[in-house]
Amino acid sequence: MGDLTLGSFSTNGPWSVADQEPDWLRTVTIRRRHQAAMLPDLTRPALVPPLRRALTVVRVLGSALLAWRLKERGKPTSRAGLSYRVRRAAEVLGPTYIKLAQIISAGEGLFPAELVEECKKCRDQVPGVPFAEVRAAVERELGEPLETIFETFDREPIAAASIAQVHRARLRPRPGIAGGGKDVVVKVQRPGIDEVVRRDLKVLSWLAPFLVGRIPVSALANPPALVELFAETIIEELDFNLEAANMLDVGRVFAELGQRDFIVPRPHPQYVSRRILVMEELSGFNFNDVAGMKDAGVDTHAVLKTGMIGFLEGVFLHGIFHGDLHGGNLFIMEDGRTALMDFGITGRLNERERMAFLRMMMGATTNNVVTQVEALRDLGALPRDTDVQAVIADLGLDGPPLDPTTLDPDELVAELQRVVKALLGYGARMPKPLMLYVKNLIFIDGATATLAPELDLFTAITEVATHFATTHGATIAAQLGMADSEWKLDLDGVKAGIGGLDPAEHDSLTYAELRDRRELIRKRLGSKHLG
């Protein structure tokens, strides 16, 4: 196809988007600075909320906290059975509560693990929305009969979500229509979805401020920023124009980092309209059928570095990056390529937040604890005028890793507790990209356990870091202001940061090794506390 310069597509796709500029691509500047502007407004504190969906907002969530007083307050399943209830509420509160319970889902170490575990229940599909609608969405949104513009359309959905479902489709020839008679996949809004989330998000930014200093949860410390955070995230969502211009964004960032082991689908020139999304259909493995992938000779440790390589560098050369990843957003070609789908949630960095990025990777990798800090501090995790070596010295970063294997686990809780306190003393909060960059982060972690739990962890670390240095080294470099000779990667640093490991005596570790040393600590966590 012509447009493989543009992004990093299929070989043969149905259809080449270097033939046309979309009109839908025209307006994305203007829909995004729209987008942006009234963020402020959505996330204001109001004098009086929607009156009756705050009182459906108080009444579930406030019955489903007196039925955990009443009948699990205090016992050993406490916390399990509060978020049980918190998960049953959401569902039942719809699919904004939804959203925010799969965001949550993804935040392993920063919630509490059965909060995480039961909010992970929110991932698999909702209820799909009666076929009646979507032809009546999909004719509004594209202005013409479904069956003048499809060959065919399936009715029920391959996959539904809380914001949107997916159906495949197949486009009936048309002179001027491209891809006419090949099979699609198309996206379509909720209706009304819209004007539910933004009637939720007026309900939570009236709640929150009444919430500061009542949730003994570090990660929900501050429910006015994290309402915030949630608003930037999932307003992005609500307007398809922009997610195809994600799509093509980061195909293109691929395209130009020769990143061509990721596929990214293409956008149809013409049926893209704010709430219906026609795209290329692409087919592979499910992302956790590691048996299938192995029986057709696909190379998974190969697919994981590629796939850590490849997030790593458009955070860190491009500041664009899919911002969602997980399990139903992707899955493996059988010639070991993968395929990214869901473009709603993408991070963009703008130079002073890429630059950001860039000095806290080269603090990680050569042990810098002041340039990892400040690289938080211009990221917007700290204020902007944060005594940087106040922080350290306050948080004890000044001194040598600690060994969590060898604190008592009391003492283990109270360090953890101290460093996070002292964080919201100076006021940290979760900047948009860098949650999207650390959930990122924990799903490649988790994609290791599935796809390589015996790779060596220090040589992929190694082979990452050296990637970055052979091949983009005399770049980063030169926008640092640093020498080629000052970024070294210190893997003895590494080692001790991972558990305490003493650097001369480990010369590999495999992630399933760490998974058990992590619940080895676990475990006596769980001991002490029961004695």
Ligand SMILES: Nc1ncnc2c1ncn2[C@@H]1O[C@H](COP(=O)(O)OP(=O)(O)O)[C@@H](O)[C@H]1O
Second form
Amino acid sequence: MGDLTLGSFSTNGPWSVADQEPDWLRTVTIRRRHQAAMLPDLTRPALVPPLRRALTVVRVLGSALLAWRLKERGKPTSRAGLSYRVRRAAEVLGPTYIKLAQIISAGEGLFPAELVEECKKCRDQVPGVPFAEVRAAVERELGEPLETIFETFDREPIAAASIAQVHRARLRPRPGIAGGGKDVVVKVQRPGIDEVVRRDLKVLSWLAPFLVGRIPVSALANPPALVELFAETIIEELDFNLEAANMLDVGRVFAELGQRDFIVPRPHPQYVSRRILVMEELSGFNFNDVAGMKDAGVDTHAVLKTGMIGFLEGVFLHGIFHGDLHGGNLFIMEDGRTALMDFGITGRLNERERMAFLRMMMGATTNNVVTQVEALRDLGALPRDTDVQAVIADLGLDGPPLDPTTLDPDELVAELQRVVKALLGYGARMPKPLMLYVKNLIFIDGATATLAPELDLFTAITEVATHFATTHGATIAAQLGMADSEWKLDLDGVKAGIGGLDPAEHDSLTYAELRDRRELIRKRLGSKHLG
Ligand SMILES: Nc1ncnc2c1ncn2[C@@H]1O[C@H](COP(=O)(O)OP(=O)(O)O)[C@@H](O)[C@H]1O
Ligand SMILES: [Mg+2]
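If the structure you just shared is the form predicted on its own, then what does the corresponding form predicted in complex with the named molecule look like?
Below is the whole assembly, all chains and molecules, this chain first.
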């Protein structure tokens, strides 16, 4: 199509993004800056919140907590009961809270297992907006009657989520308009959703300070910081101009890396606005359809490996990555390539942050704790003036790691609580890029169970590290100001890092074994409350 040098797009696209500079692209920088500037206003705790909404939230959450206190508190089902009630409350409260639950649902290991399981139920489809409203939204945003723009437009959405829904359509051939007669998908933002989200953020910001120290979940230990993080993430999703620009940026990064195993849909050069995004339609196997992939001869191992490498290269070499990897946001194509969708949340690192990420990876692969903690500090996870040596000594990071599978459960819980308390004491918080990175890693980790359960993790880590060393070693070393030869993968260190495996006894570790190990740790922690 002539635009494949500009991005890793499909081979025969419905139009070329090289033909004209899209109008919508011109305002993107200003829009992004404007958003960043508005953020503090959105999350500053007001003396008085939007009253009606605050009352609703307090009433719904309050009755959930009350019911839990009366019925389950102190019983073995306590945590499951609380998780269920919180999830139901989120559904009653609507899109913002459903979104929050969806984020929690991707946090396996970060949040209690019961809560994660409950929140997964919020991934289900929600009822779509009636077609009349969809039509009105399209016509308002694009300025022409629906039938003028589209030859066909499916009344039923193919997907409806909390913020947007997606319809299949065909563009009408017209002079001067790209992609006439081609099939597209149209992402339509729910009418009025930005007002709802803004109001909800104000209520959450008002509520958060009251929750400090009151939530019995360590990962939720700093509610105001979490509300800020959440606001930063959800606000970005409300402007489709930014999403379309993200598609071009992520596609360009893949092209520059020579990474053609990922396909990004082309945004339409003309039909993109704040609330409407027309783009190329992609298709393939659903992520869970491993049987279908295998029948088509897709090498699922290779899919996983390129997935991992493509993601990490984007992070470490360009500082741009898809920030919301999960099964619903990708297809595996017949030829084994991965079609990515949904660029509402995209990780963007500035140079300072990207260098910190590089040092973090370097520290992890060479088992250097000081480098890792310094990198976390430089990312903003710890205050600038943090005494890194003191943190390491405090947390006992300088000694051999404890083996969580042999430790007495009480000791283990006490140890975890101590670490979390200490971190909060230092003023630790989760910077957005780090959160997106960790969330994606958690997805890729889970994807291993689906695509390659018999994969040996040590081989995989070595392969990925070797790929980086051979393909990008010189570049990375130069950027970090170190000699190429100083960078050696410390596999023993990595093994020790995976819950205290003795390197002498373990030559290999399959994903299934790792999962059993985690299950054991989880069971040991199971009866305990993390506070
Ligand atoms: N370019 C596309 N081609 C085909 N299907 C798409 C495309 N973009 C989105 N979809 C479908 O619509 C669903 C929702 O789109 P997505 O962008 O993920 O919205 P949301 O931000 O609400 O999650 C996707 O899971 C996918 O099934
Ligand atoms: Mg999605």
